[in-house]
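Encoded as structure tokens, the following chain is the form predicted on its own, with no partner shown.
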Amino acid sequence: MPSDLKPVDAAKDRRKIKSVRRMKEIMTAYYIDAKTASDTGKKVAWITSGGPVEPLIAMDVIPVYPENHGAMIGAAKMGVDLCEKAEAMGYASDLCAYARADIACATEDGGPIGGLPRPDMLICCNNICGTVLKWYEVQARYFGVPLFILDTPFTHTEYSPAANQYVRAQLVEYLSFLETHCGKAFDRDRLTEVGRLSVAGQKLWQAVLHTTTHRPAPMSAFDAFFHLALIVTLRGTQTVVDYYTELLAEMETRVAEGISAVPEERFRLLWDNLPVWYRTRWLAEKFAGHGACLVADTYTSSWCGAMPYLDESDFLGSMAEAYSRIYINLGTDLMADMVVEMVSTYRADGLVIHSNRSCKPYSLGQYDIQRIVQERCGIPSLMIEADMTDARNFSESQIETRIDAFMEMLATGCSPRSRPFP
């Protein structure tokens, strides 16, 4: 460590996660590959974040995620400008900010990376919301490329055999679609291998997230928001397995050496909904200033929630249930059950709920979840209203006041747990 660092700076430098540099290198190479796909003879498919990417990987198609791009736009603080341009095109301000930013971006190759690479096809799965259906139809028309839509029925309380049969039939159609537009037969043996790597990557990602059960936590949900990129983007590749193996080793080392994400961790909080991309650092520092670490969240854990339903020996067959039972495609009672379990697993002292103006499906039912968690876990909760990408819906003074009051309540013990953890 450089000898000229002050003690405070040295401690801060020690807390930095070293794998960040490797993640940036991988993502840079990934976007370069996608942008030069026409030179290498590969095809590019735009796909929704909750969509089945493994068949694309098996066919050597490069998956690109407009939602990931929307997060990058938000983090680069370019969301307001692009959303306003979409609104000038006639799109309502109430629509998802990811969709508005992406639609505007496509017309001018804008955004932090100069626009996404031109797609050869679009793959849309509605297990995350209904907006993606129209969003991807708009882009399919704009680029003049084929669109495949995978319809996953909403899982209110249970996943029926009829629903499973319905989705499995569509997956067979999905493979036929890829064969037609890639001009080659689908290699099911390759899909089996990709499926194995997908499950391995999800297990490693879950293990990384699980390191925050340790107190103090070696990372926070704000760190997880960043490191999530690979399990979404390149799920089913050796790259993901190798990276999360390295990241897990670093987290385990941090636990062993007592390196914490938040110095002098006092409170452990759970985050619900997507990040506020343009203010993640501010929020992280604001909570850390109160000695609070957001040790887990419902968003990043969604990409390992399919594991109980995946069967490596019949990966294609098990994909139907796995992709239908992701967190955001569940009924409110099932979502609340998962939040209650996370409160117990991570020993959370409080729940922070992001009421996200852009993501209606994620935000619908949050007041019920808030009530259920309070009743069953006896922990207080904080509701903040914002937007994942459009900064016009963020009031710093209002949110700062709410956070300060919430943390003061925790610090003074005004809302102790009324009952033990389940």
Contents of the next structure:
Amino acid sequence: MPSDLKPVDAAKDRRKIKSVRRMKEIMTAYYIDAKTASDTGKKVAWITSGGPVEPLIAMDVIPVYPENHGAMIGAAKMGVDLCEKAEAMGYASDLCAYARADIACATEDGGPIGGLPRPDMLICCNNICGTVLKWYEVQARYFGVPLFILDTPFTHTEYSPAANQYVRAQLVEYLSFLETHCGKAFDRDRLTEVGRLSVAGQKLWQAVLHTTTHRPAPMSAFDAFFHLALIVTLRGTQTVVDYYTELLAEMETRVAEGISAVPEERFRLLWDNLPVWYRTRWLAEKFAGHGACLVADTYTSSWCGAMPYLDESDFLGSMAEAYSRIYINLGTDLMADMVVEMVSTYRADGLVIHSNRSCKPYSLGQYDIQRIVQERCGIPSLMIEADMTDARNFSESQIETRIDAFMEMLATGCSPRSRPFP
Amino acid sequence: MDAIERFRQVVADPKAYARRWKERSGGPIIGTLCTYAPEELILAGGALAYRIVGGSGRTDRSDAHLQSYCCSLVRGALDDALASELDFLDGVIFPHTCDSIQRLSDIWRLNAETGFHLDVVLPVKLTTKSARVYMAAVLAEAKIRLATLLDRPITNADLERAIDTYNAIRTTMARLYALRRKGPGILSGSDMHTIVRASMTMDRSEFLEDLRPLVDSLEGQTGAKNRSGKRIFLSGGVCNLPDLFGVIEAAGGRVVGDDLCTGSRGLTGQIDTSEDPLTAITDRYMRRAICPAKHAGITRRGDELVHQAKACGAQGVIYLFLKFCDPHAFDLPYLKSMLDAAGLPSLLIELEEQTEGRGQLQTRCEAFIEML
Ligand code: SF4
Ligand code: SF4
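Okay, that one was the form predicted on its own. Can I see the form predicted together with the partner chain too?
Zooming out: every chain and molecule, the one shown earlier first.
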């Protein structure tokens, strides 16, 4: 049936986020740029999702994110095939699926975009996990390119001044690493400008996420998962600032016009951990079917969570703290504090926890977070066992039953008004 | 009773030993989770460092805190702690290791009752000057905190004494390793394992007192018990399966060396006594054999493994891998290819505590050793 003859669901059409198109254009242009880097003479650096990208932007190096690629592989439902290939290469099936998919993909240029452009250098920041260290070691051996490691010590309870000194020193080493491998001097003024744009982008991203404090929420966490890609990949560019300015305006209009992400928002839920990339739509529809909107999540908010530590007037100096004190580099109880705060900010009625087999640093500790949130906020929670990219760890019938039961419980036993939390 | 027999008794029930030690000496005991725990500081503080290597096999109490996709070492250790089986501890020290230990530390701090809790967040990168400066700062701070927690000063003289003890243990153990390399029949694999485990449990001075005469007498009889067999190098993380040594020997193998976390790894590297004690301790941590959760160059572990296996004259390498252990899992493929390139055949044994039956293990070991 030709598309112009499709019956039009006006309400559904109205709920569609219009900026999606622009976002797709930007990401397509970005990947074309990256994939043609060797023709244009630009350098390509692979970098971890929590890594300090601003110095790369300042040096005109194209940052490429294997994790973003891992998400695309997951969404394209190509994760299982690539993970199996990595297993055939000898990598255990319990390793992070992003790492497995990327390691296999690099050897055959597979995946939805025919592989990532070859890196000229690798930048690994372990503020998200120890997995990236091992994964980037694998790629450094495979590609035979220089590897820079930014080691950001974990904060169990208190942020340590010694760690701050250490990361500051490494940032200086990072700049000289870039000078060596780009063959030109580092322009600190340019970094100040990139830093300003980075902070502006993060502020806008935070403002976008904050629009869901409105009831009904104009967007959901599922939308945030999609619009996140820019703040991760191109932080520090004008493109990001422009895009999120537009997106914010669209969200504000939606709030003003009463357009909500979920047709009839009855319940507001908080999502913990990475998305289940190959099932985002299914999950979104499943929850929406119960009148539940996932209004916020701990994942997408990580790319603006360290803003209190950033100082625009001393961007380089403040990067040490900002890059160390991100959500997943904190002790379990500090993470729980942040979840509790989010429950209150977004007036959540329940918590949905994705126990993600791929990601141990994010998932181990969730039972304790669940207990703490339950004790302090009095809201119920649901735990889903899955994996962000390896679909073999997703049991649809089991998850469906659990969601239905949870939503039924929310609807009957535990109405939002009866909970002790304001 | 000879020294080996005493070590066997300690290792058969390390918790009972710790309780007795405490009763007898009145000293504090500090649980440690990894070979990067600053043991010299603990000893200088007059405390006993007690290495926690997994649990008693149960996980029903830790299941409320840890998912099943976490390694059995972490699950088992927490289970023991929650079950008050480690009630003799006055505190625990968590060095920064892998993602699982990192989270275990938080969960432990929130739930277990094992006295004080000290995180020692060491650098992950061990290749740069700034990492060394940070390592020194972390150890200096750990010393101050430990002194407060133990409520006693830790002086340079205390540190020097502790360094002497550890240096002596490490040199004597190195002599033992050298003996085994020369004549692998001199000591069974399980006895060697027992000695290493005892070195992580016992009062370190008492351990040394027992160890020295044992090594002296073994040195006297080199050659006498040189049983034949294929020379095997053991590589990997923690071995919590003492049975394995019997299996390898029954299959015709003789272990000639290892780089295990419950083996030689924590015993490598001397502390320079001519330097300031904390500086010297720092230097050793930067230099010693690394754990895969740390970074010291992209082929450092592979280079070390090939070098050591060759130096031992090994004919094959058996790699012990604990399921769900990410740092080791990432290294396996490249270690295997480096071993292949060096002409060293290798066998991978996946340890999920108490799962693989002895029979199956035996068959695989036999097939491998026969092929060598
Ligand atoms: S998903 Fe988790 S383990 Fe994998 S790269 Fe991200 S933070 Fe690391
Ligand atoms: S290094 Fe491996 S075996 Fe050791 S605690 Fe971590 S995951 Fe477990």
